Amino acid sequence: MFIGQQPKDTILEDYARYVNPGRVSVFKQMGLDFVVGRREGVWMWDVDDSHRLLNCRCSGGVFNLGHRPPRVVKAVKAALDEIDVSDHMLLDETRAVLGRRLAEVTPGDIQYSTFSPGGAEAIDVAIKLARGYTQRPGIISVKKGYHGHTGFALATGEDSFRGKFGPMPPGFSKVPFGNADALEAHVSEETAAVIIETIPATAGILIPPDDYYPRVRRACDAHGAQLIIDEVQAGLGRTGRLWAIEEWDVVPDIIVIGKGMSGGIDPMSATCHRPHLDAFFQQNPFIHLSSFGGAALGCVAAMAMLDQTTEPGFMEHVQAMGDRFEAGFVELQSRHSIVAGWRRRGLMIGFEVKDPRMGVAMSAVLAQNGVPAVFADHRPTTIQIMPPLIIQSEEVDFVLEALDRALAFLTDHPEMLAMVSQVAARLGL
């Protein structure tokens, strides 16, 4: 028994003497202080099991295939008859298995993994990688991107989630996002490396122009610059497609992938690149390591989850369930006049309102109508709706109808606003 072995508000009350009080704070102040129980599926139910969520927000795309995926619990099961996490300096057969079938799906010639536990460490692998290759030390991101909270990684990001942390490391520049002319300025042979989110979340679900990916990959080349595509979250299906890049026929140098990879059940995230870059490695074969870098737990789950979402039907059903969604939306906006539109590719889905504060308003009005999704960080007027993959029409119309109760209610509760605008200094918005 590991759910509700104590009363909720003993559970708040250690959590916010014991890890994080500023949180538990912050959740109350929304009226969310909801602790995960019971978990299955899209849903997820308080501990004390009086109510239940659909998981829009799916940690950024963890729970691609919902909580405890069926499939991916049996395989870690037998797994632990036979293995543990493995010896991450000595060779293992999972991951040489995990390896093969990822040169087998990623796009192009991408052919060798580095393995790590969470997205941020795949991205500063990446980084890394691309440095040590070219011997150079510029890092060209873009406005408003995100790619985690670790060192590299967060040198990558915007001053509102670094600015705490004192200097970042130098050869780091940031460009706008779709803007092709600004990036062919930026990029040199100081260059090592240009790093993009595929579709960036945390700006908003922003889409870019038909022509900008293959104008990135130009520039790339023409610097001798590696080009290092995030798909930690727009990945493994979340567009309809098994890599949103391939919307625009782009192999990058670089793919870093990540949050579903672990099935949902044990944390797991891959840098993926081409045969070109791996002479760096092979003159420094241990110059990288992770201690649960490709636990072999962690590649059976990822084994697990590639089989579900590489079968026959499964990126038909997400577009099926992305088509349901914008039917709904376009309902929702001839009924609500704050709805301003929406972005989507797949499950992947930024909706958008007029008023930042009702953005931020949503996420919390939202859940209390039992679906949580947050609003984007550098665009808090998008909330980011980002179910499960498994998500049925059903459970598509449940989220639609808390949108319309959620309109509704702040269309007519004004006073709102006050509440929203203290939560948000407390963010940091």
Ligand SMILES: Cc1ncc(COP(=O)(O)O)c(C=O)c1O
The other form holds:
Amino acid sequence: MFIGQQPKDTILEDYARYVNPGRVSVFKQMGLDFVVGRREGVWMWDVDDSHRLLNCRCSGGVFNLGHRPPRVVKAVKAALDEIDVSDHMLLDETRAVLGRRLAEVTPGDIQYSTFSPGGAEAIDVAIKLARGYTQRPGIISVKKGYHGHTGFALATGEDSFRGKFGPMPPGFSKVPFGNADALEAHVSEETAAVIIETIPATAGILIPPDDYYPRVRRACDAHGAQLIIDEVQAGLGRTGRLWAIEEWDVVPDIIVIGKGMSGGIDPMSATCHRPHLDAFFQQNPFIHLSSFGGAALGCVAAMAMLDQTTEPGFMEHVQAMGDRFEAGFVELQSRHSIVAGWRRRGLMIGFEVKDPRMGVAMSAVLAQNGVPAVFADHRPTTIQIMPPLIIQSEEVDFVLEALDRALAFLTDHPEMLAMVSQVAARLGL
Ligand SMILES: Cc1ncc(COP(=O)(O)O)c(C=O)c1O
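Hand over the structure of the form predicted together with this ligand; the form predicted alone is what we had up.
Full complex below, order starting with the chain above.
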């Protein structure tokens, strides 16, 4: 009913004419004219059914449970017989149930949840809450971090994304990631919050030193600044723990969740905070509103997602599949001189090549070999490999074989780099 009703050429033409011509032409330039058709588990088929791709992009974690995870689909189908998105100003049972469940599973004494439809809006809520509570202007983020494309979220980011939109709100500044000395020197009585992705993805899946987050926590405590941890990508099992920040044994004041929270079925994100911060919302219970924030169907999807993600054996599976990838990488590096290394926690993987142009080219050639996985925007030598967490051993091997073919192809076809230079210039890299 919804897939393949139009010839593929018509879809491409309509997309170029009515949706986004620039994107269509960049994809064409990269030799990619894939249009998502059937989708199930780790796979997506082209709309004309000509071939399938194993999704190692996963929209940064939206498809943690694969495409159309049966438990989430079943729950949402059943919910459609009884509920809708619900009225966002009124009280709703599904929001209360999800709020309690999140309080049970989030780190430390994090208790309250504000729901939004997407990650960037949830980041905006976190920054509003930190500023409202502290009555301070300062927001410190990390260089090359990424928290989304809406107002305050955009202001935390790099000029490559925000520079064309005129003056940003005042009070935003940046320090290098992973450098606790720089952060300690920068936090002050003017700081409302420090905001960091636990493992920054767009910066290239960076893993900080062991003492980084404990020192960040202490620096915030020393000055009354709030610590906002963004687990939009790293959370919900991606790293082989429910929350990536658990590795550092640090409890943030606010944790932001999105992407995989939807089960890939119904948009949902959350800004979850500790009790002290709620003083602000208690005085201002209607200060933040969003028509689709906490849509009841999304709450149902999120509950089903959490049921599956917290089941015994789930994290062990993520760890085992991550280990299988790593064993394959060792072997690939021994045969391909263009491989520089990798960084990884669970199935959050940054695969590193030596030349930034190679990273962009790898994304194109990997997709041509059946595996969409993109280079990190702020570090194009890194290919982000983010497979669904339900991936099985033979599917890991499929990805490794595609990597092998793509690396061999690029070594033998240096002329690919010329094509990439043009694409990179258009993308502002
Ligand atoms: C770490 C991180 N935070 C926030 C966001 C913004 O989420 P959304 O695209 O749902 O607005 C993203 C999106 O990629 C992200 O990677």
